[in-house]
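This document starts with one chain, in the form predicted alone, laid out as structure tokens.
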Amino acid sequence: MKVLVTGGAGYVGTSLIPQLLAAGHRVRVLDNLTFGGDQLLSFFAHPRFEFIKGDVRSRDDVRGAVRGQDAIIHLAAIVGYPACRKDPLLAEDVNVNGTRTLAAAISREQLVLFGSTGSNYGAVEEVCTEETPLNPLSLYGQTKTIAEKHLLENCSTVAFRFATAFGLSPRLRLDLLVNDFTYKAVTQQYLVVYEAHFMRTFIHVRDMGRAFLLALDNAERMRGQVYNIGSEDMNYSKRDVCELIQKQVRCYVHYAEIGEDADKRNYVVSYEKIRRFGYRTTITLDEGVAELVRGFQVVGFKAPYSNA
């Protein structure tokens, strides 16, 4: 298939591209290179890879990018609680208006696979299924909820509400909980954790890519539906994550009794619906943390005004 990946230079996209190419698909990426393009360099050697520099909010850029494509994997977004809080207007413009621009440019014959998020659920006491009412607490979750609804109503869409991502990718992110905790444990040997009982469900970034490949192979059966993507085996509290990291990294964790996490997500999720298609995650949190610990040996970030 001919597959367009919007936001393909990002954390998920750069992990997904080699999976798509290995499966025999032709891959076109549309990205404005907010974080640069070095992470894409290795793909240009592949004859079935194509790159277009453009913005998902531009009608001309999007129309040109979607032309001739069988499927669009829509990842372009301002992603995560911190990034959306930093620039709320940009987050709404890209996540909502960019999605509307994309929807207006494609036909009903073109399949859209949307990278949505479990953040849409917010704080929920019962186990979340795809039928659980959405209650996004953050701007990120709110914009993703609006975008998801628009695509399902106006396009031939499969929407994936992903668990919280973790793991190494060519475009590494350190704002993700597991990545952040592991990096601080490795580099500072010290963690401060608020509301350690809060539950999250996690998924390795490469397992996220496998979900998109599954949808490309089962488009007719999955079209028009929402799926939680992850595994019940990967439901952990923040304390659980810290204790797992401590098995691999010598560090001190302070569980703060006073103070709170600005990101209030707290939920446990069911993945029964996607399992009907044979989907299982393949990389455990233990394995992902071990990968991060090894990878952080070559990652060097240093504050310019630090003397430590």
Ligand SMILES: NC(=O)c1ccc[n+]([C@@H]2O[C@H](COP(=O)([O-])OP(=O)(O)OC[C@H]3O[C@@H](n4cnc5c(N)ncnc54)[C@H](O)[C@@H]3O)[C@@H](O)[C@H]2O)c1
Given for the second form:
Amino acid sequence: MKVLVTGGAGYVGTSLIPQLLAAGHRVRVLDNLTFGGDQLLSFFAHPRFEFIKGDVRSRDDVRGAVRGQDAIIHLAAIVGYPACRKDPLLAEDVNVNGTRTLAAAISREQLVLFGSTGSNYGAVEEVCTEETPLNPLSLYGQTKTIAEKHLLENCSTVAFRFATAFGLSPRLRLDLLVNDFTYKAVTQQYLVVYEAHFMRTFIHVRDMGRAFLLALDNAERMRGQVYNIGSEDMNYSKRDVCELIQKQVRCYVHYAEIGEDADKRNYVVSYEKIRRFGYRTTITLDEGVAELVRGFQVVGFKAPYSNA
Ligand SMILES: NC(=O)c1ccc[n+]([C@@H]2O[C@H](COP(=O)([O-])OP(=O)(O)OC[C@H]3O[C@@H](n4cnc5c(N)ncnc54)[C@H](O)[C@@H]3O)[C@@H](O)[C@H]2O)c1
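Please supply the corresponding structure for the form predicted in complex with this ligand (the preceding block corresponds to the form predicted alone).
Complete assembly follows, chain above in first position.
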């Protein structure tokens, strides 16, 4: 298939591109290169890879990019609680208006796979299914919720509400909880953790890619639906995550009684619906932490945002 990936130069996109190419798809990326383009260099040698520098908010850029594509994987966004808080107007413009611009440019024949998020649920007492009312607590979750609804109403869409990603990718994100905690454990040997009992749900970034591949192969059956993507085995408290990291890295963890986590998400998710399509995650948190530890020991990263 011919697949456009908006935001393909990001953390998820640069992990997904090789998976799409390996599955035989043609891959076109539309990205404004917020984080530069070095992470894309290795793909240019591939004859089925193409890059367009452009903005999802520009009608002309989007029209040109979607032309002739069978499927659009929409990832371009201002991602995460800290980045959205830093520039709320930009977050709303890219996440909501950018998505509307994209929706207006594509036909019903073109499949849209949307990288949505479990942040849409907020803090929920019962186990979240796809039917649980959405109650996003952050601007990030709010803008993603609006974008998801717009795509489901106006395009032929499969929306994936992903767990929080972890693992190495060519454009590494250190604001993600597991990546951030592991980075601090390796580089400063201590962690300060607020609200350690908060429950979160995790997925390796390459398992996110496998969900997109599944949807490209099962578009007719999956269209028009929302799916939680992750695994019940990977619903962990923040304390669980710290204890798991401590098994691999010598570090001191201070569980702070005073202070709070600005990211108030606290939820447990059911992944039964996607399991009916045979989807299972393949990479455990232990394996992901081990991969991160190996990476952090050799490469220095700048961490503008932090989770702890
Ligand atoms: N990583 C996760 O845990 C996670 C979980 C759930 C959902 N998602 C979703 O997956 C998608 C990708 O997330 P990520 O982790 O790769 O984030 P990221 O910040 O690494 O990537 C976002 C990409 O979008 C691009 N972009 C930003 N504004 C743009 C614009 N105006 N026009 C064109 N491109 C633009 C950036 O340059 C970047 O390459 C997002 O939509 C995010 O909401 C991510």
